[in-house]
Structures are given as structure tokens and as C-alpha cells.
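In the block that follows, a single chain appears as C-alpha cells, in the form predicted on its own.
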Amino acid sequence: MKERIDIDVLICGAGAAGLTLAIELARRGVSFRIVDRLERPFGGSRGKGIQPRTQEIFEDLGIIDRVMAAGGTYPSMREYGADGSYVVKNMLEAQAPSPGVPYFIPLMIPQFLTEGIMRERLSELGHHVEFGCRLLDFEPGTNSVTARLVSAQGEEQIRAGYLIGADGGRSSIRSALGIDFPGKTLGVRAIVADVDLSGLDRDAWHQFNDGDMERMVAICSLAGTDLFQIQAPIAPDGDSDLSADALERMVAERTGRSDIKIHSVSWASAYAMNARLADQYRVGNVFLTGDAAHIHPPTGGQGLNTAVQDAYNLAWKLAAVLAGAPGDLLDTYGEERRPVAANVLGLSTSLLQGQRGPGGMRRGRDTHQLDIGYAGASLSQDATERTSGPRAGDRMPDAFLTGAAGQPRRLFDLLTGPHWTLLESASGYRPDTAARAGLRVVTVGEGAELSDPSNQLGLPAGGCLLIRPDGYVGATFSTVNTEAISRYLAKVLPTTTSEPARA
């Protein structure tokens, strides 16, 4: 007798790890229920950068222009001296814009803006997040969890065929799991507060004592808001005083000036910050995403960027085990994303060392996760050593690209969506020997749908390139082989599809 499944996936924890996967399971049509034991959403800006790659993942999500027209960039960082005078620095090494990378600096949104717009796309997918539900206890099956929650509704027991612990850093699922945490506190503990501030100009991020861990004050106005946030490293024991008052008195002592006004505070934070990485990020069909599975400092923007490709990199293989593929694809999650949340917590926490000396506050390439991959990685196959374009496990770059008919296209257009994508050579196209539920089969070159004058995809004649569905190169072709291609997409994709992937 077929067990009995009430939904497909529970995800516990609204935050943006929970949100990145439910707008991607909503988008494929996977039966899910979203829950977080707060009452209300998350109303501080913990995370308020969004790195270049992020920006990348919320185009194909359809929420990129929201968040750039609810957001801003960051602005020049004044760094005071102690007699009032300052000097201006840009904080962000200059990146030259290119047809591969459409988003090229951060964006600066807070977190419940930002947030707040996802919540706003999944409800147009026909969802929402239950708040004030709590995940009470879970018991793993063999092909299922049976978890227990509780709302204001009353308590209730339901079957889901996975759990996904999106629940932070304190996460009871990992707990639960008894799923070890190592790591270690990294000796520096801060606050953050977001707050109604006047006597200092928006158009800077003001930066006090630079270098000095005791008396450092750094000031920003938060884009799309018209609140201020205030971080400051403070004394590693003792209660914090988080109020107007307090937060006045200790911008007025660190900065020597009076004319600093706070108003209100909107909310505010104090916490020791940590490095630590989970052991694992699986047991049977439970998994651990964002802060459950890994947290960080805050130095460099990585915490929020690092959850959501968590998120997108876990969704697409879900949907594809539920709908008739492998399980085994679901290995491949842990064995793609730990590694690189043990990379950026190398670092974050290199960042945050070099920020206890003066002008550390400079940040490059290196955290704008562009340049993350998974090659070597069991679902990364090149068919040959390839000395042009990209690799298996490689981020695959946009391009500018023109139509058949003449109109400009882009290559993240056309990537846009659930599926699959096959670029082929026009040299060795032929009709309908890939296309399948869950493909797209496009093809470049002389008299195909597309010309790539610039060879920007580094395409060879009679090969092709296999693109996931969130957008790194799965495998390379060097001619079109309709065996080799098959037996790829046989570890991926369901042997048989009803219907087509949704959009």
C-alpha cells in the first residue's frame, strides 16, 4: 500500500533560505507548506547586501527589478580622523560592467525589504507563509517525516515526504538531527541597530575610530528606508543597552560629537559573532539550508548571499526526485554547498580580522560569489579539457546574442525558468534528438535560431553545453552525442514527465 504523503515538502523558517525554496518549489508545481514560529516577519536588516550572484538568482526568481528599485548602492565611505576632518573612500574595488556579468557591484537593500519581496512573489505564485506555526517534534520514516505543529489554530500531525530546516543558526532541526556544529566564536561581539538618526548626511557611510575594535562606530543610511544603521563592536560581557538613549550616548563618546540625534530605534541586535559549518547537511529526508546548516560574520555580505544559493541549489533537485528522478541526485546538495559555505566562512572571517586594521572595510571580486562553482564535482562532466569558454561546474556567463530574425537576445533570458538547457552548435544540430519535458534545445551558429558573433559561449563547432536549471554548466559535449547526452539527463531528469516544466 502507497504510504500516505500530505504534502511534498515542509519547510520551517520564513527567512530568506525558506523563501528562495518555496518560490522555487511554488514555480514547479511541488505541494509545500512554509512555516515560521514568528508571529510576524523579521522587521531588521541583519543582511542588507545582495551580492552580484544573488542578483542573478532574483532575475530568474522575476523579483530583480523590485529589488533594485526598493534598494540602492552602497555609498562612499568617510572615514573621520579625530580632529572632524575626513577623507572619502569608495568601499567597493571598481568592476568593469560586461556582456557575462549583468550585476556587477552589491545592491544594499535591508533584509525585510528585501524579504518582504519575496514574500510578495510567492504570494503571486499562490502561496504564503504561515507565521506563528512551530515545529514541535519530527520522526523521520523511510520515505517520509511525520512532524507535529502548532499554531494559534491548535496542534495537528502532518506527513511530508521532506523537511527542510530553514530555521537559522539555533536551528531545533539540526539539534534535533544531532547534527554537530563545530566552529568557534570568533572574539568579537557587536551590535547592530536600525534607528531615526539626524546629524549626518545620507549620501555616506560613516566610519569612526577605524581599526579600533573598543571605540569603532560605523553609520549608514539603509537604502529604500529612511533609517540609519549603526554598527559597533562593544564589550564582550554584559547586558547591552539597546535603547535610544544608550545608542546616543555611545555614538556621542565614540565620535566626540553632540549634534547626532537618535530619535527611535526600529530595531537593534547585540551578538557574538561565529564561524561554524554543520557535519552534515542531510539525514535520510531531512535537510538543513542557510544559517542552520552554516553561519557567519557579517564582514563581506556572505550569510544572506550564501542561504539563498543554498536554496535555489536544493530546490530544482527536490522537484526533480519528487517528479521521477534519482534520488541520489539529492546527495549531490551537501556535496556541492558545504564546501562552499566552508570557503566563505575562510572568508568571512579573513575579512573580519583584516577589518581590525585601518582601510579593511575594502571589499572586491572575492565576495561577490561569481566566481563560485562546483567543478569536480559528481554532476560536473566535460567531455574534453576545454581551452575556451566555460566548464563543467562553472557559472555560465550571459551573452549578447542575436536572433534569426535579427533581434538582440540574451542568454539569461532564454536560461530564465525550471528547465534545462542544451546549447548546441548549429554544425551539429539535428531535429528532436535531445528534446524532451524539461529541455530546451537551443541552437547557435550560421542559419540557426541564434548567432554568437563575439563567441562569447565559447561553443566549438558540433559540441554543446548542458546548462542547469540554476544556471551553472552541468556538462560539456564536444560534438552532439545523443547517447552521452541522454545518459546525463538520465540522472536528473524523470524517466517520464506528465506534462512540461512550469514557468
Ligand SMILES: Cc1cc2nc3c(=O)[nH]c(=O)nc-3n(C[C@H](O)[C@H](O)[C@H](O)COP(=O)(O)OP(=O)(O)OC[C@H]3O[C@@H](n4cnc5c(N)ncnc54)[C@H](O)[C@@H]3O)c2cc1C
Given for the second form:
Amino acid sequence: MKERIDIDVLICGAGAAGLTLAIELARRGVSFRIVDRLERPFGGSRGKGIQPRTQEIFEDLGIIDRVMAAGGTYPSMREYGADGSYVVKNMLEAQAPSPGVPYFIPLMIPQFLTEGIMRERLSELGHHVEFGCRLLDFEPGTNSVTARLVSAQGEEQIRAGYLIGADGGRSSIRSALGIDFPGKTLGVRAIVADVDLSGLDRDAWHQFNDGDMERMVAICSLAGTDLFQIQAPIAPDGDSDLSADALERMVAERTGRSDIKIHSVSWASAYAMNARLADQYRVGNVFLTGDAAHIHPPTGGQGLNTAVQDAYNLAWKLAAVLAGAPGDLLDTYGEERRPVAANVLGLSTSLLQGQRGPGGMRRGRDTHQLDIGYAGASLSQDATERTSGPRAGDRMPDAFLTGAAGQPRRLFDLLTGPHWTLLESASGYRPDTAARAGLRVVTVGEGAELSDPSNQLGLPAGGCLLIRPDGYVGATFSTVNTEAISRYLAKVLPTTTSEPARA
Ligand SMILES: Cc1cc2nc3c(=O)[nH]c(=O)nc-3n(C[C@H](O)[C@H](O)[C@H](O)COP(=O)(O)OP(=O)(O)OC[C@H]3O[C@@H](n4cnc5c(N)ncnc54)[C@H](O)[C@@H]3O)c2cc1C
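Complement to the form predicted on its own: the form predicted together with this ligand:
Below is the whole assembly, all chains and molecules, this chain first.
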């Protein structure tokens, strides 16, 4: 007998992971609630670097221009010597722009502004975060989860099809599920503080005593605000005074400068750096995402970005299964995302050990997250021998194409939205894929709806690329192999176009 369900999905936590999931579910018409125990939105800068791959995702979510306009580029770094002189360093490794990579440098925007824009997008889609609403506990059922919530209105019990633990590094959902969180404490404690400060230029990232873990301090103007962010390692034990006076004293001691004045502190935190990864991302109908599943040092600016991409991977699968796709599609979430987090842990820890500073000053291609992919995972199928061009599991690069009327078309414009896309070579046999819900079929070639004169897509004659809703190549096929295409689509596409089915 079917269990009575109040809501398809309950998202616990409205940080970057929870908000991404909410936007994705909202635009697919899934019924959900998103709750956060905070009385009001979080107000700190924390994850302030938006990596190029996340910028692409923000384009798909419809917020990239807002995020770009609200933030700014990273300033160059001034590395000060003991005598007060400095050298200017560019912390961004030069990347050449190309048609395949529309966003190629990290954007700086404080986390509270990013999350504010995401909430605005969620409102446009008809939903909002229920602040001041805490998950007390939950009981997993066979096909649902019963959750107890408390807010100013009192306690309530609801039954959700799925519960998503987007509840941060100290996730109570992870603990309640008994999921191990192995890893290590890295022996580094640091402060991060957003302050109103005078005495330093806003057009530089000021770095004093680089590499000296007792005296180092980095002070950076926060794009989109009048604030500066201070980052500094501190002693591993003891209380830390995060008042304006104490921070001003610490800055004076470490820089030898009495002209840097701190007038007020808008947010500050002292934290110990850890690198930990959850043993499992799923137990029954409960999933972990973002910091609930992995935590690591801020070096390289990976945390928020990995959280967004976890949720982006999970959301389309959840919506597809709710609409009738086979349930084991959901197992591919942990299969794909856990190895990514393991790599991120390694990268951020090695950057920290490389003494590049607690803020992760270095920004190179390895931190851009553009090369993350799912080759070898069960959803990635190469049915053709390919020697060039994208393969199953790769991120699909953008491309400048030409429409049938000769007008310019960008591939990413075609991919934007919750659908799958089949790019097929016009020279092959056209597979019978028409009228399949959730799939957009685009023929490419001379005289077809789109042409790709400089072969930016890497689409071989007689071949096709099947692109997932999250922008990765799901499979490559020969266009004549219509059976293989149909078999693949049956595993990932909803069975109906109507309102999502309940589990
Ligand atoms: C001090 C600090 C500095 C950082 N610096 C960087 C950086 O420079 N670059 C970077 O990329 N990342 C950085 N990060 C990491 C980044 O902030 C996180 O990776 C990101 O916030 C993860 O998003 P999330 O949505 O998974 O979790 P969170 O942002 O932690 O959101 C979890 C939410 O769940 C809510 N919640 C928890 N329990 C419950 C409950 N029982 N009921 C209801 N709601 C609940 C919380 O209130 C919170 O709002 C930093 C983190 C910290 C702490």
C-alpha cells in the first residue's frame, strides 16, 4: 500500500547546497520544503570564490549575470616584506579565453550575497526558505521519511518522500544515520572576519608574513561590499577574541602598522581546519549533500563550489525518479560525487600544506573545477570508438554555432533548462527519438538546423552526443544505434510529463 506523503522532498539547510537543490526542484515542478534553523539568513563572507564551473551552473540556474554584477574580480596580491615594502603578485594563473570555456577566472563575491541572489531566484520560482524552522529528528520509512520540525509556530510532523541533509559540516542528519565521517584534523586554526577597516587600499589583497603560521595575516577587500575580509592562522588552543579592538591589535602586531584601524566587525569566526569525507552519501531515502558530506580547508576556494555541484548532480536525478525514472538512478549520485569530494580534499589539503595561506591564494586550472567529470561511472557510456572530442562523463564545453538562418547560436543556450539534449550528426540516420518527453534533439551539419563549421562540438559524422541536464556527456552513440539510445534513455528519463509522481 502506498504511504501518504505530505511533500516529495524536505531539504534541511538553506546554505549553497540546499538553495541549489531548491532552485533545481522548483524549476522542475517538484513539491518540496526548504527549512533552516537560523532565524535570518547567514551574514558572513565564508566561501567567496565562485569557480568557473560553478559560474556555468549559475548560468543554467538563471543567476550568472546577477552574481557577476554583484561581485568582482580578485585583486592582485601585495606581498609585504619586513621593511614594509611589497611586491605585487598576480594570484590568478593566466588562462586564455576560448569558445568552449565562457568563464575562465574565479569571481569574488561574499557567500551572503551569493545566497541572497539564490533566494531571490527561488522566490521568482514561487518558493521561499522557512527560516527559524529546525529539524528535530526523523524516522526513515520504507519509501518515505517522517520528520519532526520545530518553529515559532510549534512542532509539526511531516512525511516526505525524501529528506536531504544539506545541514552543513556538523550535520545532525549524518550523525543520526550513523554515517562515519573519517578524516583528520589538520592542526591549523584560523580566524576569518568581515570588518569595516581603514588604512589599506581596496585594490589589493594585502598579505603580511607569508608562510609564517604564527604571524601571517591576509586582508582583502570584499567585492560588492565596503568591507574587508581578514584571514589569519591562530594558536591551536584557547579562546579567540574577535572584537574590533582585539583584531586591530592582532593586525598591528603582525604588520607593524598602527595606521590600520578596524571600526566594526560584521561577522567573524574562529575555526579548526579538517579534511573529512562521509562514508556514504545515501541511506534509503535520505541523502547528504555539500558540507554535510565533506569538509576541507578553504585553500583553493572549493567548499561552496563543491556543495553547489553536489546538489546540481542530485536534483535532476531526484526529479526524474519522482517522475517515474528507475530508482537506481539515485545511486549514481554518490557514485559520481564521492570521488570528486575525495579529490577536493586532497587538493585543498595539499594547497594548505604548501603554505599558500589560509585563504587559498593560488588559483589555477586545478581549482576551476572545469575538468571534473564522471568518466568510468555507470551512467557514462561510450558506444563509439572516439579519438577526439568529448567522451562520456566529460563536461560538455560551450561552442559557437550557426543557426539555420545564419544567426550565431551558443551551445550553452541550447542546454539551458532541465532537459536532456541529443546532438546528432545530420549526415547520419536520424534516430527515432522524436516526441520523447524531457529530450531535445538537435541535428548539426550542413543544411541542418545548426551548423558547426569549425567542428567545435567534436561531433563525428554519423555520431551523436547525449548531454545530461547537468551539462555532462552521458553517452556517445552511432546514430544508427537507435536501440542503444532508447535503452539508455529508459534508465534516466521520467516516464511521464505530468506532475511528478510520489514515491
Ligand atoms: C569559517 C569558514 C570559512 C570558509 N571559507 C571558504 C572559502 O574561502 N571558500 C570556499 O569555497 N568555502 C569556504 N568555506 C566553506 C563554505 O562556506 C561551505 O563549503 C559552504 O557553506 C557549504 O554549503 P552547505 O550548503 O553545504 O552548508 P552550510 O553553508 O553550512 O549550510 C548549512 C545550513 O544548514 C542549517 N542547518 C543545520 N542544521 C539544521 C537543522 N537541524 N535544521 C534546519 N537547518 C539546519 C544551518 O543553519 C545552515 O544554514 C568556509 C567555511 C567556514 C566555516
